[in-house]
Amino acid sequence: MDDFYLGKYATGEAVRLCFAYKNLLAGGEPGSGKSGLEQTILAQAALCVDTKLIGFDGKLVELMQWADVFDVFVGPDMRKALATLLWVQRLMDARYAKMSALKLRKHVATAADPFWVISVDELAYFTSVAGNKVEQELFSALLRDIVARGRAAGIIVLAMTQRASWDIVPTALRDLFAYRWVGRCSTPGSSDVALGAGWVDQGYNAMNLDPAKPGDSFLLAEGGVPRRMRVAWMSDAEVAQVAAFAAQLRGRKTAV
């Protein structure tokens, strides 16, 4: 979780981020490179055999290649989604109780008590499409709590959305993410929803990114300013190879 490669900055430097105790929010229209970013991160997380993985995928197609690697996989099933988040919340509370007893400020990951990485592909599906209004609001509240408190407990959230709008990513949620990435957006407002209000006025407008260059994007890392970057890309065949190898490392039986 300490040194993940995401691509290259416009200056040519490698983009490397530590995901231990850090969450990431990614927004961008279809074809902007968001899926490439997600697959690149998951490929490296999957190879960390002392890391547990949970995937939420309302479309079933974005994360399906990792189905044999995920410890929990949630498709278009709101009840399972809520049950999973409630389980994660209980895990988080138990870890905080243990940390308090040991006078620790952060969870120390071990093979027996590892980091958990939660990847939510298309946040909007679970907060505005699936289920009813009560269930959508509960999903949002649980996710916000996990993003807010989970990182110190070793629970990391990767949240992806094509709909970077204030109703999908309210400020109270967005500002909890240490890392924010944005690919091309259709409006300046969507760019600011993903990165943070005011960055468009300072020249960081994802609407101006070249649609012919998927992965061309801005990355805001904790304590810095957005930097132009190009996301690394993996073909479907490469993703399948890494997923099969990761499943084997984890002692999973893969589908024939």
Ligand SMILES: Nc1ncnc2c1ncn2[C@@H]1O[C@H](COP(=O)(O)OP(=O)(O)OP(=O)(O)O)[C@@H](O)[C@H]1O
The other form holds:
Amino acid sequence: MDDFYLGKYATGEAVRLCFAYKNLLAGGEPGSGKSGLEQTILAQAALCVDTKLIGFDGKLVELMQWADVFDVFVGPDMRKALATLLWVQRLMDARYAKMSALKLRKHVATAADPFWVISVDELAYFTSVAGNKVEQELFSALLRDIVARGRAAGIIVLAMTQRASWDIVPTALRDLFAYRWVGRCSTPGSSDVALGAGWVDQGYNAMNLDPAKPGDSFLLAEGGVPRRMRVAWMSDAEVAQVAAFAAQLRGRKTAV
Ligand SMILES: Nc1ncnc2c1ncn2[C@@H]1O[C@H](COP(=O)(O)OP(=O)(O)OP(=O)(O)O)[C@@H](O)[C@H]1O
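To test you: the structure above is the form predicted on its own. What is the structure of the form predicted in complex with the ligand?
So here's everything in the complex, that chain up top.
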């Protein structure tokens, strides 16, 4: 989980990020390249033997190719979504109890006690479309708790959203993400919601990204300054090949 390749900075350097103990928020209008980013990350996480994966896919489109790789897959099913987050919260609490007993500040991931990567696509589906208001609020509260406390316990959240707006990504949630990525947005406000307030005024405005270049984006990594980048792209056939190999690696299915 410590050296993932995501694409190239505008300067030509490779974008490499450590995902151990780091969460990522990705926002951008439809077609801006969020799925490309998500697939690139999942393709690498799926090949890590000390990592388990949970996919939330309200649209049943983006993550279906990883269905045989996910340890838990949640489609458009709010009850399963909530049950899954409650299970993750219990796992997190149990890990904290163990860490506290062993006087450890971080969970040490092993194949037997791995990292859990939770990919949520699309955040707004579970917080404002599916289920009723009480369920949506519970989903938001559980996810916020997991993003806030999960890192040290080896639980990593990747949250994707087309709707980078304050109601979907409140500041208190956004600020918990060490990594923030924004693809093209239709308003400067959305750009700031994803990256952080004030970046548009400093010239980092995702509304100015070229809509003809999906994957063109800004990446803010841990308190730095956003950097322009282009996400690497994997075709459906390439994703299918990696997914089949990862499934085989995980003892699920024979690779094609
Ligand atoms: N990094 C990239 N390089 C080249 N082409 C890309 C890249 N990212 C996306 N594309 C192209 O743009 C299309 C839309 O991208 P993608 O599905 O990733 O957008 P999205 O933001 O996830 O959209 P939605 O919110 O509708 O799911 C892709 O099908 C692909 O053709």
